[in-house]
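Encoded as structure tokens, the following chain is the form predicted on its own, with no partner shown.
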Amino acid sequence: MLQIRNIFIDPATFLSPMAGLTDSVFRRLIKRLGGCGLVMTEFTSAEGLTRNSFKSQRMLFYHEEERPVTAQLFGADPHRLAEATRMVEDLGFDAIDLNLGCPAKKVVKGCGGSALLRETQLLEEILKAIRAAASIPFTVKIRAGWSETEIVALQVGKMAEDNGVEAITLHPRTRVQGFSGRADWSIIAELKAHVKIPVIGNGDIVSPEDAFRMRAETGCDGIMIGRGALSNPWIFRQIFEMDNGLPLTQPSVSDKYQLIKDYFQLLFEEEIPGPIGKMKQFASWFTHAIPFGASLRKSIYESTEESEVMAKIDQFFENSLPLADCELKT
């Protein structure tokens, strides 16, 4: 268990944000399978929350079962990220996270998410006027710098540290790595070591194994997954029962048949935008790990309407099923 003020986050693991995947209704999926002690909003625009923009105010719709739940905001203006920042309270959010790690080169381009590891002393002002904004606890997630001649985690760490920061998580690559290469561990290790607030580690986590392996490593107080938790929604789930000496879940075929339905079901319930592309989407992950997903994934892709999408899906899993129990028990 992690606590970071009044929150307690039980177990320390936390589903990362992600832009266009992590909404509530994937939140929710994740949170009912069990294990992660924690959920965070698709990174949400401060400039565009502020100026009453839709999309950025749908981006921060969540339901009382994903508590604790984070809303995490990105932008370079201090005044708009302060007025944010109090929106987000007054929507009952448990806490709220600054992104300083996002690579895309439109929220760069903006000064916002990793472009902000170069602007030290505008990141400083923005981290006084959120802390002063906000009487609900305040985290950050960065990167470990700009390129590997600009690694600035530790310096970010000790002056989030001293402007109030609650907990910081660290994804240990760079800018310029987007997701290529491996993350560097021992950058987690080592921020851990200098700072007394709570570090969460980010990067190369598909396993439960590779959980256990990178709190041995690293000293880390919790585990925060993204890309993993979409090919294995059951990894938070399977990282406690490790924890606990448990058998680890293995779901079967007809539990991920089972858990499309869900994800489709949750989102006609809440009236999504654009379904057919978010069932794709998710399609394109999850199937990955499905014997013979490929010909699934084709067929989605093919599709032009939500009632196909669900149809071929149904005939994939009444066609292939008893193969696909077959071919995961040799």
Ligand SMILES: Cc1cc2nc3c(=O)[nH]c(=O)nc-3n(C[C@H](O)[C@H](O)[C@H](O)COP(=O)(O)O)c2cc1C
The other form holds:
Amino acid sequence: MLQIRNIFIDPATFLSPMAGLTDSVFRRLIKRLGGCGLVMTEFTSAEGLTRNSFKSQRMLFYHEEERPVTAQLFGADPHRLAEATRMVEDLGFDAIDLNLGCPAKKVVKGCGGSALLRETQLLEEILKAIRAAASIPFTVKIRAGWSETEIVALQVGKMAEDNGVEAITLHPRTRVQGFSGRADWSIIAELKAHVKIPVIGNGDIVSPEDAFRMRAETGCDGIMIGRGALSNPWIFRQIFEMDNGLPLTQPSVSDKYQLIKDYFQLLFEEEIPGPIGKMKQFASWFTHAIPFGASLRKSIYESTEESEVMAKIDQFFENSLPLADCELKT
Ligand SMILES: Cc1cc2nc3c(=O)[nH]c(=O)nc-3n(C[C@H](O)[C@H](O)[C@H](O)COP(=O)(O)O)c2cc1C
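Moving on from the form predicted on its own, kindly provide the form predicted in complex with the ligand as a structure.
After this comes the whole thing, all chains and molecules, with the earlier chain placed first.
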């Protein structure tokens, strides 16, 4: 369990914010599977939000069952970020997080995301502005630095702590690295030794064993999982089970089928515009270890209607379930 002021994060596991992926529907699905202590919105533009962009407002949609839930903002203008912070607070979020890691050209061009790791004077102004505007807990999520020669995690961590930030998540890759290479967990250990506020380790956890190893190697107070939860949404539950000496959930092909159906159901209830893209994306994640999954993926990517995607998935699972379950067991 991890406590950030009045928020009890139990267990101390976080779902990474992932733009275009971790919307309210996905977050609820993860929460329902169990073992995830905190979820966060996709990063939301402070500029867009304060200019009443519908897209930005939509990103801050959440359900009560997601709590505790953090809103993540990005931007480079202290005034806009302060105003957006007040809006987030009015929406009832439990905490606010500032994105200091996004490597996307569009974001860094405007000096947001990881660009702020090189603009420490502006960053300090922003931290002060958000801190003054927020009465809810304030956290940041950073990368290690801009490049290998500009690793600033410790300096930024200390600055964040000195300016009232209450927890820090570190994805120890540089902006230049993007998502290539390996996350250097030793920087998480260094940050943990350097600051008093909770440190959440992130990067390359794809199994419960990885989560154990990160905690043991870095001493971090919590762990955050992104891509690993896309292909295995049961990972949080499995970590909880491992922590408690329980047998690990081994999702069957029928469990995956059920999860796809649950996801589609939630998508339709939410009336998300153009859900077909999300349906295809989601179905493809869970059909990787399933026999003949590749042909299903090809066929659903050619579909143009939601009902067609659904029918292909139903047909695939209904025809191949007995075979698939049997093959998985052998
Ligand atoms: C498609 C995608 C979108 C992402 N969007 C965000 C985002 O909106 N905010 C953020 O702080 N990090 C974002 N990230 C970074 C992740 O939160 C996480 O730090 C990174 O993927 C490393 O963790 P992992 O190895 O567990 O995936 C994104 C990553 C991916 C792959």
